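The data below hold one chain only, encoded as structure tokens and taken in the form predicted alone.
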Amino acid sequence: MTELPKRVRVVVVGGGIVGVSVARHLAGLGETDVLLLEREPMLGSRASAASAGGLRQQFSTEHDVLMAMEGVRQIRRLAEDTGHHPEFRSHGYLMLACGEPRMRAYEAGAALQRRLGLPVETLSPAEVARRWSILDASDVLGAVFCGTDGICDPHAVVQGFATYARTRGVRIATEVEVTGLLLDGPAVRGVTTNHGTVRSEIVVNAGGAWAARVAATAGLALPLRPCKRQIFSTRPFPLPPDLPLVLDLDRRFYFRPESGGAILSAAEVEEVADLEPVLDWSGVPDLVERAVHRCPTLAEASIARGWAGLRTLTPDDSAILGEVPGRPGLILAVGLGGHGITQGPAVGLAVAELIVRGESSALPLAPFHVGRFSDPPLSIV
């Protein structure tokens, strides 16, 4: 049997990229008397493993941007601090364009990206076809591109992330579920596990599609809707290796070079009730003809296997990040809406500097908060 601590400061619930960050952040900051918690045997083998491992800065509001900058800046260092190569690849994103509102919504963001210091290009159809032959930009309105963007392996970052933690004096645990979280009057001040109760100063609230179900344990109502995730790779095929990864959201779906052929997924956004998803090949038909029609080389591919993940989204598509109000002792790191593996590495600076310095200087806070929602912000029952 696991044997827990009876007493620690700080219980981080959750094993993906965003809790191991929060812990490799608290270690980094000279906070070691942290507990982290994950369900699962291995760390990272939910939504982080079933990552495409995209890392995107193009978002559409300054807050969001300069988190995913940020995510980036500590991935590139990923190696140097911990150790373990991150295996990243800066082919960019380059998405799509097929009527005027997006268009339009794609070139503000690019005015606002530009102005944080990213190297985002507006382009007009001719140009997506000059540089990139393969697609067919027949029915394209326009694109942006951003070269800083790339992909990278969601299992490196996890394991460089927590192997820092660990050599710091960070504790670990898996297969350790949280059944609760323990109250003391409004206060969060431990979790109640299957082996045992750990009692804490601070609880972050890391654990991705489950949050919701940990956060209702002290009747905390939180705006999340855990949406399935699938991915589909090909058998190898000739395909450029230094493609981008291109985002066709008109069309709802994406697809990359990976591993000499490519992965392709229709982009999903259909909240699920059951957190144990399974694969359906039902949509395969209409996803490879979207594909297709964007680009006829995958034509000459058949898919290999796929695998099925969650991403949790917020109402509005940002993360909810800090503390709760009528609930001290708890901190929220939830609802990246699937993009974990570019935003976590920031997310647990900001939270880890919350903890140790009470206030974050890595990334405003204010915009992530869980009380921008409404009808109500947020219910404690």
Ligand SMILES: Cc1cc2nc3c(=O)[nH]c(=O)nc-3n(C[C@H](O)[C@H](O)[C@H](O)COP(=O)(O)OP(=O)(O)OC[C@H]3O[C@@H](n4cnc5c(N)ncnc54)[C@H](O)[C@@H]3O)c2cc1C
Second form
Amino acid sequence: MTELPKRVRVVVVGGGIVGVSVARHLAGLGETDVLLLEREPMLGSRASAASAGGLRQQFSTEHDVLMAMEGVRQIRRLAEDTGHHPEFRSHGYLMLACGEPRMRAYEAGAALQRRLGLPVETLSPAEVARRWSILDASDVLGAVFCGTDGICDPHAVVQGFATYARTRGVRIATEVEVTGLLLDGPAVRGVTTNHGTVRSEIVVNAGGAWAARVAATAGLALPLRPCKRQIFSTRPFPLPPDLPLVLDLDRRFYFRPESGGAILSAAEVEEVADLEPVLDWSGVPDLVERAVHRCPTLAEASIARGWAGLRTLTPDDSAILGEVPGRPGLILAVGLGGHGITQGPAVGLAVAELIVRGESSALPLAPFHVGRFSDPPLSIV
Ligand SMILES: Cc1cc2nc3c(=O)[nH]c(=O)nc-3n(C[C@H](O)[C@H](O)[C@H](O)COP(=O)(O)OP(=O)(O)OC[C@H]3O[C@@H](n4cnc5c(N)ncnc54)[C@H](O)[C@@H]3O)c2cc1C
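Moving on from the form predicted alone, kindly provide the form predicted in complex with this ligand as a structure.
Next comes the full complex, this chain leading.
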């Protein structure tokens, strides 16, 4: 039977990359009276385990770019900070555009990203074909490429953050389910769990796809949409290991090298009510057709396995972070969508600073406030 403390300063709900990042940064700022609760036997075993490990900094808003840049900085120093090697490979993200609207959006994004310090190149189809002759760029209008984007091992990042937090005194309990938020008037002052009640000054909701359910126990309706995403991996076949992650949103497809072969995905949004996504092979022939069109060599590959996970989207595709009007004591770190591995490290830092110092100096939290979606910000029933 797991013995939980009766009272701590901060409870973190959820041990995915976001929750462990919050715990790691609280510890880094000297706040160790922290209890992280994870329902599963292993940390990082839900969305964080399903990810492609891609670290893309090419976003269209300044706050998302800064968040991603800070994430990459932290992952680069992970081994030094925590002893866990992130397997960071800086092979870049190549984002292809087949139509004018997407190319214009990519060019505008590239201008912003360069201003913020990223080495983003705008490429013609001929340059794409010259640099990556393995790709068929005949129907491409142009592309953007950032050579400091890359990939990492998300498991190592989760374990590194958890080790850092634990060794400084943060308590982490797995196989503990938070069944509700504890209310004292309007304020959230702890959690109920299947192992008893824990009182706290602050609760951080980092429950990923389940965050809306956790918030609902305090009468909050969060605008989160859990969406299923699948990835398939091939058996080893000849593919340059330093190929970037190639993202082709017009053909709803991305792929990158992995373990001597490739992983590939139909970059599609499928909203689901069932939060236990099941792998569906029915779309594979269509995915393979799109893949072979873009990279003819993929015709030599055979798919070995696949998996499904949940990306938790918000109405504007940016995370929801920070305090909740009408619910003092509750802090949200949710809605990381398809970029939680990239942005989770920065989210943890910003949220920890908010808790310890009353504001985040590392990154602006205002653009991520839940109040941006409605006025009044949230329905409290
Ligand atoms: C197929 C796929 C590919 C992706 N690829 C990338 C990528 O290349 N790059 C990138 O940056 N991002 C990617 N993402 C997105 C990224 O994986 C997520 O944004 C990130 O993992 C979200 O982290 P999280 O901690 O919020 O959620 P999770 O990792 O799901 O963690 C939430 C945790 O909360 C726990 N929990 C929930 N409710 C409770 C409760 N009541 N009590 C206790 N514990 C609870 C859950 O068990 C879970 O472990 C991808 C996602 C998917 C699905």
